[in-house]
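Below, in structure tokens: the form predicted on its own, a single chain.
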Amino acid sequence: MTAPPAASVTSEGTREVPIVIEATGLTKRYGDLTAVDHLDLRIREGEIFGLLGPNGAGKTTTILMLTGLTEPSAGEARVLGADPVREPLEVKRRVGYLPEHVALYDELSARGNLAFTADLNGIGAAEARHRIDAALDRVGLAVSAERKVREFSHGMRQRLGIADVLIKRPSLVVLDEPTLGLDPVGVEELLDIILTAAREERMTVLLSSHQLMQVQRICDRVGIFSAGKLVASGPIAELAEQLAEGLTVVEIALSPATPEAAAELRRIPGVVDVTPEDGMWRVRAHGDVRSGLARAVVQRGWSLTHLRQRDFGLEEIYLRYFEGQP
């Protein structure tokens, strides 16, 4: 049995956090199609990380390679310390994987699909019963667990499958998809149920998504794939000063809104360059310039309507790293 990942101390004599799934050159052809191309990822211990991407991006390939239903190409990786193509049962003893389209027993109720699952992975009754009670409660099943899952909504039936997942108490949580299919209220309680289990459960999870603000919403770190490639990696405010190149952008509105009062705007101290955008300026500058771009306005008798930093989204983020792509 592969022992788990430990974690070392620095030279500081503080902790490093321990890598919980480390890929390196991992692709996946399938004749001609390369689905996932070079893949270097590093995630670590307690991480919410998102992958995030349109379909056939090469996000579920990845996932199915990592948990060891598929073997790769080329390039190899490490889940827990354990090699997926060689111990895949050691890597799906401790990994909880829920896939786009939730596998249950429609005959069986909530209770009995749980411990269904309870005795496949070896867990003792009286264990089991216990569980089964914490994880139907976590994620709001107590009072449906002798319902029959037929009768289940899509999703009820989605919080079944986290229950599912929680059953062995896994180290790593992989979810793909996991709000596909959900109304609104929906998503965000199961976003909560995330959420809230991988702090309290102290679990690493990686969310494969397509959908922006659920992966903002949750995520510690995000990596962006396009055509099989991770195209970027990294906190969402990183890559947003990526976005920036370094510098502050300033949105502003005014009248008259003329080339001779962007001229103008330019001119003040700190200011890189002004251009128009949505019937606004944006203004990129060195440092913080509102209060520059306000006073030029007030000193020569402009009406100023609107003055905003922006901070870029994970959206404007997605969308610079598929300009041009279908």
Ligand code: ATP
Given for the second form:
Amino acid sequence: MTAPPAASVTSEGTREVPIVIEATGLTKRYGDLTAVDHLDLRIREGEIFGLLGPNGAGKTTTILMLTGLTEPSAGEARVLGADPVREPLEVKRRVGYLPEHVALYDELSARGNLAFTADLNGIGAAEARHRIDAALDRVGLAVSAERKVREFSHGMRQRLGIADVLIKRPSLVVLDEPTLGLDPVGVEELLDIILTAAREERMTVLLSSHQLMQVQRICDRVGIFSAGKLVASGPIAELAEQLAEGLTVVEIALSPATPEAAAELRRIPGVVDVTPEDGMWRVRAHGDVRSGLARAVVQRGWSLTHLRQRDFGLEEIYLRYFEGQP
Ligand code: ATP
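Instead of the form predicted on its own shown above, give the structure for the form predicted in complex with this ligand, please.
Time for the whole complex; same chain goes first.
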């Protein structure tokens, strides 16, 4: 018997959101290489969680362990209350998994592929028809339902892959690099499909990617992986706040852009440092120093060509972890 996901009632009587994925010390070694190193992770029901990291960081290995497709060398996991090592079939039944390379039958139509999946999952013919129509509709492939997958573009295949995952109405969906190789419009479309499906069907989503902007757009929280270790995790705004260390960052470009001018900017009250960056200067400061900077430029008769307070986004967070620079 599989336990339901951990849900509890707090002392105030409110229901705590159940934990859907829980990993404790999860580790995978391939010989001398530790692909995933003591991963501790908790993902709650309804969250869209982004697993971020460069190639080889351990994202796919983590996904394979969580979905019962490979055994950990140490540690343990619970996915929807089930143990992927001891109850892999239970996990596979309840988790919708879209691998990096979607496996589809080229000689079958889109509908034929989904019917095959429905059949494998023991879904009756009438219910299968209903679910297939709904899934094709959701991913915008209703008009191509009868076309053979052989004729599908990469974007259409990815969308059909999502439909295939939705057929069994999973409460957790795991997507490994779903937007890899798509053009920008295809990426946007696929992300919208994932976001809408997650919200409307109350699904939890674990999404791996190394494409930052898309993760930033749809994920509630992210985990940053580096060489098998989770080096940071949390809502993007929180990670950004930690990274900013209470300082604001302003980009400024002016003429003449001499070292003397930079030294003058450094003397403005509140400014902590001024560093050159992409033909501009990056000014770190306590509080909003934009008016002070603008005044200084005008008073000295220089011309100001650019002034912008920068929001810390995922790009800065990522660079900080992977290149050691904010
Ligand atoms: P990518 O974005 O390139 O898929 P990833 O973050 O998903 O990268 P993994 O595929 O999990 O990374 O790989 C983590 C490390 O484990 C890599 O160094 C990889 O070479 C190694 N690895 C993965 N699978 C195996 C395997 N079956 N045998 C040996 N080494 C492996």
